[in-house]
Structure formats: structure tokens, C-alpha cells
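A single chain, nothing else alongside it, follows as C-alpha cells in the form predicted alone.
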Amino acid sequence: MTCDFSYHVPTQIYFGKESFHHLGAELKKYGQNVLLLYGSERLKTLPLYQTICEQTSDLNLFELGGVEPNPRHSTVNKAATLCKEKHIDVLLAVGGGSVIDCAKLTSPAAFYAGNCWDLVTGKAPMERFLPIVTIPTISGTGTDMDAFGIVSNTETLDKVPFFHPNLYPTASFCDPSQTFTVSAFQTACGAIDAFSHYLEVYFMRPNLDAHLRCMEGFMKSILHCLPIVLAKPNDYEGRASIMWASSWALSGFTFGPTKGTPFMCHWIEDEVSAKYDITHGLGLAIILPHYLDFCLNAKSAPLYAELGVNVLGLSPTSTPVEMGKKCIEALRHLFFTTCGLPQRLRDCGVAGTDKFPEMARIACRNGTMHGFVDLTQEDVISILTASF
């Protein structure tokens, strides 16, 4: 195993209850038009919106709200236009993930003369890039530190992720009090998508020992406040561990020098919210028990041993196999009866199984996922299928 990897994070993070302060001075860095991108209009309701504009007082706020979960291609088109019109100077995305990746293609969209989703196919380069500033208000994805993003073509049915490190937020204002008011759903299905990405990478090997310990605690801590925070919305110590920790999730400093795909779960669910539009760490809730169920075998078993004992806290008494099972269902009771989300696509939408063909060759990429086990199109079919 070589221990050789790029790391480089360039996100300023302002974390807790009196980060806002903060927030005027470093918008004011990249100058005096700023875009807001929000989703609800229920964001004018909330003290928050207060809070940014005592801040951007002395600055020209433009709004863009209706961001929508798994953000579509026209919205982000019509944010460039908007920025071009009014010459935006730096974009403020606030809300969930959804917002925050409509930000990060709207950010070299708005340098650019045709369609967004030229940017993400790749039929254009990305080249010039507006700032920007996050507020995260549900945790979960991690993109508020990360240079990744996935937008939704409603035309085509595709959700398409994206990448550039000149993506990364300039600066994110994390405070878990603004999370306090998120839905139980919304909370279990953010939770249940960061530990998920945690554990695609944590099966990934070979990787760094200190990269392993560091993601068993963060996915422990997750595990760990969320029933906590479901039963007391507002314990601010749970709900700062659940954003810190989904923060870290996807900013490379755990991926360290693994290969292959990491993940497959996430490329499954992305086809399964691109077509029938369903919340995706609700998705993910569905199907990462199924998947996780298809690639136990005798040589991963010793994987989900690890976990087991080290994050789930099971006894180390029985098989690697058997233990795998526990795992499998210990996660089943904190997904289906601690949190209380559906537990079949049937329950969400999915009306049935004939665009699962089409669905498992988009997300293996036309051939097979090489990852802790490698998935064929047939593989993917039978976990979606398992899920339905």
C-alpha cells in the first residue's frame, strides 16, 4: 500500500452560535452584489434572515428562493442569468445541500453563455468562478466543505454529479442551533447520508490506519446523537457533533490513497431520486441495507466485523458473517424503527421495477463498479429489486 495522497481544503469555517459576526466582513471581500440562493420561503420567517440582512446592510442583496431538493438544471440557469443581469459578486447559498449545490454550478454558470448542464456533461470547460459563502441549515451532505455537487435534469431524468477545486466554498457559517427546527425526517435522512459516506469510504482498502479510526468516531458520533436529537430537537451539543462530523464527510481528508469507486450505494440511490425525485438519504436509508446485505460474503465479512465492534459496539463472539448480519440489522432498527422512515421504494414513489435496467446501467457506467465488491448492471438490478 503507498500512503501518497493530495489533501487541501480551502474552506474558512466559522462554526457555532456567534459565527454570524463574521458573515458581513467576509462577503464584503468579493464585493457589493451578493446573491442569496435559498429554497422555502419559510427562510423569511426565521431569525436567520434577520441575521443576514443586518449583515449585508451596506451591501446590494439580490434573492433567488424555490431551490429545489435535488436541484434541477433550469433553476441553476435561471441564478446565472441573475447574476449576469445584476453583476453579482458573490453567491450566498443558505439551506441544505440542494442549495448549496445549485450555488456551486451556478457559480461557473454565470460566466458562461449556454446551458449549465453543458458544465456538467462536459460539452463546456468550467473556467471562471464566482465565491461562495455557505450557511449550511440542515447537516448531512457535506458540501458546505467539499468541491463536489449533483444537479437533476427533469427533461432527461438525469442527475449528474460534478467536481472543480475551484468549487469550494470560500467560507461556511455552521451553527447547529440553525438545524434545532429541521423535521425528524429531514434530520434522520441528513444523518443517515453522511454516515453513508463514511462507511463507502471505510470499506474502501487499503487505507491509513489513522483514517479508519478517525471515520469509526464520526460515524459512531453519528450514530450515537441521532436518537438523541430526534427525542430533543434542540440538545445543541448532538446536533454540533451531526454537523461537524457530516462537514469532514466528503472533504477528501479521510479518502487517503483508497482506490476504486466508493460510492456505489450513493451512484444506486442517485438514479433511484433521479427518477422519481424521493429525498436521497431516504434512499439511501432504503437500499443501503440491501446493498449491504448483497456484498457480505466470507472476504468482506471481516469488514463488517470491524464495524461492528468498533462503531455498532457488538460483541466480537460470533462469525465475520454473522456479525456482518447484526450489522445489517442494527442499522435496519435505527433506520425503519428509531427514526421511523418507509423501508421499501414501493413506499416512496417508486411505482415499479421496469426502469431499474436503465437505472443500474447508468449508475455501474455502462460496465461494472469496481469497489469493496465489485457490482455488475444484473448486481444493481437485484439490489434495487430487493429494495422495491
Second form
Number of protein chains: 2
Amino acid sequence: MTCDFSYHVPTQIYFGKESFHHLGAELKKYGQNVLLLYGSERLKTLPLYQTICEQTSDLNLFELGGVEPNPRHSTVNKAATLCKEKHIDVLLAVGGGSVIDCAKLTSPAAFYAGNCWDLVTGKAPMERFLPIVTIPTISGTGTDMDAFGIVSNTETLDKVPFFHPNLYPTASFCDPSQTFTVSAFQTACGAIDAFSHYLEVYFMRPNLDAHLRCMEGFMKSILHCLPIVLAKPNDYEGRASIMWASSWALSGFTFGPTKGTPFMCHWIEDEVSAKYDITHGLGLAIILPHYLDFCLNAKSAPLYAELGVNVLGLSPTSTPVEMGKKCIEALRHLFFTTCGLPQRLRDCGVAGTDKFPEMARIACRNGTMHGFVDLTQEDVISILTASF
Amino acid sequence: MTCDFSYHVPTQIYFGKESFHHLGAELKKYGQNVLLLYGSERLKTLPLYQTICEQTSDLNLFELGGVEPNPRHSTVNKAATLCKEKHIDVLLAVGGGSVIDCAKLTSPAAFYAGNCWDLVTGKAPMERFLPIVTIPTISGTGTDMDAFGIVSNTETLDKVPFFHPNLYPTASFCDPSQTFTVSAFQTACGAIDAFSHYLEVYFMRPNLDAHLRCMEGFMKSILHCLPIVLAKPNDYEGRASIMWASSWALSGFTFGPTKGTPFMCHWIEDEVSAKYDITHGLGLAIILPHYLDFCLNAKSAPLYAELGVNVLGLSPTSTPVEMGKKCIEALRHLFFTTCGLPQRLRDCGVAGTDKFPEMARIACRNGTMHGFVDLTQEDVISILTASF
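Switching conditions: you have the form predicted alone, so give me the form predicted together with another copy of the chain.
Then the entire complex follows, led off by the chain already shown.
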């Protein structure tokens, strides 16, 4: 039973600074007991927290803070236990991708007696689900409108993605003004994460021209708005565009009929943040130009040329390979000059290259990555070493 | 209770030539009794009909054919009566926008004792709904993935749009190969309808850069693929792009925070097809260039210039007003030279201009249309007269 693709995003999006008026009514649909998941205690000092308390004043609000970046399976287990004890009806995840991913795994874990890691590794199936409502406070991951998550096991140093069609949030409240206070560093990392979600699929060439042109539109918008919000963090429209473009990146809207591994650069970076706990978007910013450089050849160059003209606004006057180099140069300029991100893994806590072979093996799932250019484990080691 | 916008498209899309494998299972979710709505009896000669029969072999399939272009409220009343008599559980609409719109109004009419026209005019509320499954066999309207419909009353010569959030089809089976046999004329009319859905919203400037860039992508893809499928009707990828771009046009994906009347040209055309029963997309093709010409001025010209560069591939060397003229010229060339459509209303059954004042009054809802350029009833008469 196949078709070119199926598309189904049941998430209700409330977008904008007035969206929270709908929060209480949305939560109430699912029951009385709400578990608020969040990261830093700083949330308690924000007007957003007051709004949440007001909107849930006639509900029972339970809380679990301290969800860490690259969320841990042990935290999910703690949240699942709380759900069982308190008879939680709905999860409210407030924060970045990590908090929302934590809620996503908590959703089925709340109905599972064992360790949530079993649900990620496939040892046990995900069967029942708590509804998930999200309030993203940073743009980038798109996890507020997709059915993916990623979780880390600090015992085994594994970082494993998971997916289930029932993991789409039932509702997400996307208020761009919540991201005004996100630091320039995190803003850049988030936008680069979203950009990379599009770019990696774009280079896999889904068959539909309509997909390609839309992905170009989203990428163009992210690259246009990122310098704007870095210069003016309170630019509502710029923040809104980056937020909306981020939400759509992994929803399935642009995937279409791709073959192979659509997220090669992501898979490489996941191993870096699993081993060294560095910010995902920073890892991508460092690795992406080297990955693009490694994959640039006479056969792949036309893809780069199209990206250059349609997204980066380059003049189509050079050879495709030259265009490819100009694309990489433009991205480097954005990431390292405009955004001021560090350029090398060694500057971000990666002590040496000794773990690269193992990281490459896991990124390649013990084989070869089949993408728009196939990458062997040796190739991945080369990309990581160039990024070091 | 407002927010910038809310977005929620619950429709499950099965896209592609193999998608019908899922049809039986999808229908069965809702019950045993299926009402197949369709237009021409030609359906019975197609492999698609065989597929439908196979997929519903263990269900009770009832049929109502003869749904006309610009579907009539009397046909909806007939379908609603059948639903009540046969205890229909789910509607299966197979055809163009007219058949699907007929199903959309039948959905609440099946639970209403009176004339379905009451539900359109607001005399009675839409309260309960039959689930709708669609198989579009022509691209353009986007009604397979939105919650809008339009219905004609041949007694009063009214053609009235309707909307309810529960009118999203629960599933749509979008197989581009079903559109291979659509005539060049209907293919062009459908694509121009979809293009106009984007263009009219684009000129209203929703606030988000991300929306604008995506709409540009979809418009670019439609204009790129239309000549391809006219030259080669079996071009699967071209048909697929036009189909997918059409589906998204009215889903809410690109609406964002617009103000005023987003569909001025559509509202004008709706009066033409209400009075003269001409193909909607043809009416748009004739009126759109005159509408754009009328609205082009020093203030609006930058919008045209942006469209010219980002969608029509024009070089940004002229003044904005000159760019605007070039945009209109490029669209005229596509509609009338490439697609070979008739250029004037008088060539399409519009006998005279005497009804234009009344049509303008209804299009303007007795007032003025507030759009990217405001249009008085006199202005609309001018546009209609230029199109005549």
C-alpha cells in the first residue's frame, strides 16, 4: 500500500500575540489535569507564565521544570511517572524543541509501565497517547507542528530520533513575540536548524516542482529575516516569518516523494551533540558548509546553482561548480560573519577527533548514507575532521 | 478573541497514482453506506470507477450523478434527501470543484429538514455534518483541501459562497494521473483559477514575508507547469505540481493576517458565471488582466514589480509602472496565446452590458470593495466593460 506521499497535519495552530486567549478553552477540551513541562525556572518570571496561570485558573496545573537541552530519557521517565500519579489529561510543553520533544515522548510513556527508552528503540510499541499542547518560545526545530522528536540517553551517550503519527501536537500557540528575548546566538542556531531542514530535503529533489519552489520561498524568507531580527530583536514580522517557516519545515508539507536519507547533515550533527552536548543549530552551522563543500562536484553542482539563484540571489553567470562555491561562501558569511558563530568544533567543546569514527558509524547506521551524494563512514569522518 | 491567524487543515491527503489503495479503508472508518456524487456519466467508463467499485465492494454504494458545473441548490436538496432515505454515513465526491462543493453543502443539508439554501443564506445554522471524502479529477479550485464551497440558485440567479470549519474534507485522494484527460481548455481554466487564488491574496500583502515567498513559489510553479502539461497532457510531474499548488491555495496556509476583501477579482467573476454560467476559470482569465490594469497605479506598482521579478522572471530594469504593464502582458500572453483562451466576455455568451450595474452591486455587497486598491461599483462596471 503505497502512494507518492500522504500528508496529514492535524495540529491546530493559533498564531500571534493574541493567541493565548484560546489556551484555556483548548486545554479544557481534554480534561482537568494539565502537566506543564518547561526548562529553566526563568519561565516563572515571565508574563507568559502569568498568562498560563490565568488561562488554567479553573484547571489543575501540575508542573515539571528542568527539562534540559537535548532532553534526557530519565527526565521523560520522571514526567511519565508524574502523569500516572496525577492522572494527567493533557501535556502543556512551554519552551524550545527540547521541552516539546520531552512532552512528545512523555505522551506515550504515560501509558507504558517500563522505561521510555523501550519506546524509542522499538522494544515496546507506542500505543496510547496523551494530547500535547505546545507553546514554542524559540523558533527552529519545527517540533510544534511535526510528529518527530529526539531524546538522549546519557548512560549510553545515544541520541535517538523517534516518530509516530499520533505525536503531532493537538494544538500549538505560536507567538512570535515570545522569541523577542531569545539571544542572538540561539536565534541564529534556531534559524539555521530550520534552514537546514529545508536545504537537506531540497537537495534530495522531491519530484514536485511545487515543493521545490515553496522550499525556496521558505529558505529565502529565513535568510532574509535572520539578519533583520539579529539587528532588531523585537521585529515582530521578522520573528513571525522565521517562526512560521520553522514550523512548516518538518510537517511533511515539503517532503513529497523523496528517496534515501533526507537528513544526512542532521544525522552527522546529531552524533556531535549526543557526544558533546553542543547546541544542535551551532553544530549544523559548523558542519553544513563542510558537508556542502564535500558533496560539491560536477554532477551535484547544478543543485547548488539553482539554490544560488533562487534562494541566495546570486547572479547565474558562473559555472555550476563556481556557483556552488559561492553558495557555500554566502552561507559561511551569514553564519560566521553576520551571526558571529564559532567556526570550528574545537571551539565548542569537542576535545579531539578520536570519537569521529564511532560517530560516523552511528550516523551512517553501520553502512553508507544514501543522499544526493552518497556518504561512506570515511566520508563522514572527513567532513567531521574538516569541521574540527 | 483574536490572534494573527489560526490554521487548521485536518484533511488527510493521499497523493499519487497508488493512493486509491487506501480508499476502502478510509471510507469504512465512517460506516457502511456511501453516497457517490459525480457529474457526467462518463465516469462509469473510466478505470477510476472500477477502482471505486472494488474499494467499496464490501460497502453499500449509492450513487447520484448529474451534478452540474456551478452546482445548483436543487441538486444539493436532492442529494440531501437521498442521504436521509438511505442513512448515508459518508459522502464520496468524485469530479471537479462543482461536485465537491455539492458534497460540501450536502454534508450539513443531510441533517437539515428544510431547503439547503437556508444554510447558505444563514437562515438556519449548519449543525451536524456528514464526513466528506473527495477524489478531484481536475485541478484548480482547491476545494479538496479547504472549507469553502459555492452554490448557485437558478431561481434567483444567485451564486453564493459558503464556509464552515467542519467542511474540510476528512480525506482527499489526489491522483495527478486522473487529470491527464482533462482538456487543454479546462486545464488552463483550472490552473488560472488556482493562480488567481494566490495572486489576489499576494496583492493583499499578508504581513509575513514567509507567506509572500511561499505564494511566489506556488505561483511560479503553476505558471511553469501549465505550458508543460498543455504540450504534454500526460506529464505526471507537471500535473502533480499544479494539483498540489491548487490544493494549497485556499487551505488557509497562505492567508495569514490579511485585511479587507482578499478575493476581489473572484467576487467580480462569480457574478459573471452566476448570470451567464460560463466556466469560472475562463471568466477569471478574461477579467484578471483588466482588473490588474485598472488597479495599476504609482502606489500599487511596486507590488506588480515584485511579482514580475519573483514570479514571472522579469528583469527588474524598468520603472514599477512599466513592470506592472509587463506583468499584465506576460499573463495575457500565457492566457490567450499559450492557452488559446477567448479574450472577451462577448465571445463567451455574455450578450450585453446591461446587467453589469447589478452584477457590480452584488460583487461589491452594495458598497465598496476594500482591497489593495479600493473598487467602487462604478470601477467594477469599468472592469467588466473593458472585459466585454
